[in-house]
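Take a look at this single chain, the form predicted alone, given in structure tokens.
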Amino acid sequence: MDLGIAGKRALVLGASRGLGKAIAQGLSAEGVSVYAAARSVDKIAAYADGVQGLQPVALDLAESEQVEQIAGDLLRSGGVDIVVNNGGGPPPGTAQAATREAWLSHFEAMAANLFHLNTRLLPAMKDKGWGRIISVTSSGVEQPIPNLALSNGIRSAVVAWSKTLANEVAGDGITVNVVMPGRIHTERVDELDAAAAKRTHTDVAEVAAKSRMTIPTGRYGRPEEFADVVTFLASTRAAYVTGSKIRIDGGSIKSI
């Protein structure tokens, strides 16, 4: 299937590992020129050599000046057609234990600066009459995940922003969607399993086994399986899909 995006330009955030890396590689395979952004460009450079049209970009979403700089640099070169909002999650913890300072600092990096970056890049998409904005959140926005209060709360704000923006720009040929990963086997999931094992004084393998038992498919997902869904949403074929939340979780969430 021709996805119709060869020659498009994309900005993929959090592209140094895990889901972001898989998405950057998936878009590149479709002929998209990808700006792969992350705090650590060394990790991106390590896999970028074998990926055509992929350019590492240093960006820390917690730094407002860097966000403004990358927006300006991209706009001066013509902007981008696709933005994939993806970033690392905050540390685990309960809602009761989360401090005001933690809420503010993580909201700035995971939401406020993200919103600003997309707002800066939108006019170039509107001028072209085409654009795709895809935000990677978590299944926790639909069914809160225990001990991930900061993530559940802040990512839910990203969903509300996405839905609002989708209604505003649909007539400009721009789609805005949210993708919700379940247990995809990335470094982040390994870290969460390790944290759960430490908290419960059990073995990491036991934690992972119990987690897999809650997934109807009986396994963790693969990053490339998640990236394939994102790549489709970025395509011309998905022009009528906007304002949607799409789960890639092996059937874990069973609510209607």
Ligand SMILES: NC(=O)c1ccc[n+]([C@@H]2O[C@H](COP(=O)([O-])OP(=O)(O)OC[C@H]3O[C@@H](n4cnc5c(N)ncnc54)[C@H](OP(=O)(O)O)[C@@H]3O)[C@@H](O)[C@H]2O)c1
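Having displayed the form predicted alone, please output the structure of the form predicted in complex with this ligand.
A lone chain is what you will see next.
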């Protein structure tokens, strides 16, 4: 299947490792020019070395001035056709323990600054009559995950924003969708399993095995499998998919 996106330009956020890196590489393999952004720009430079059209961009999503700067830089060079909204997850904790300060600071980095960046980049997409906006959230937006109050709450706002925007720009040839990872095997998942093993005084392999048993497919997803779905959503072939939430979770979410 020809995805028809060779020559398009994409901004992939949270692209120094894990899902963002796999998405940047997946789009790049389809001939898309990719601006891959994160704080650890050296890590992006390491995998972008020798890859044509893959450009590292230093960006801290918690810093609104940096977000504004990137938007301006991209618009001056013609804007982008594809935006992948992705970034770090907030710390764990209960709803009762989450402070006002924590809600505000994480909402700024994970939602408000992203919304602003997309709003700034949208007019250039409208001018071209084509665009793709894909936001990485979590299975927690359909089935809230215990002890992840900040993630469940803030990512749900991203879903509501995405659906609202999808309706507004559908007539401009722009699709806006959300993808929901269940348990995809990135460094972050290894770190979470290691932290759980430490907390419960068990072996990390045991923690991972138990975690895999809760997934109908019996395994963690691969970042490339996640990136393939995102790349399809970014393609010309997915023109009739908008305002949707797509599960990439091996069947983990229990509801239909």
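Here the rigid core means the biggest group of C-alpha atoms that line up within 1.5 Å when the two forms are laid on top of each other. This one's a predicted model, so the numbers in the text were calculated from it and none came from an experiment. Numbering follows the first chain given and starts at 1.
With the core superposed, Ala29 shows a C-alpha displacement below 2 Å between the two forms. Positional change of Val204 between the two forms reaches 2 Å or more at the C-alpha, relative to the superposed core.
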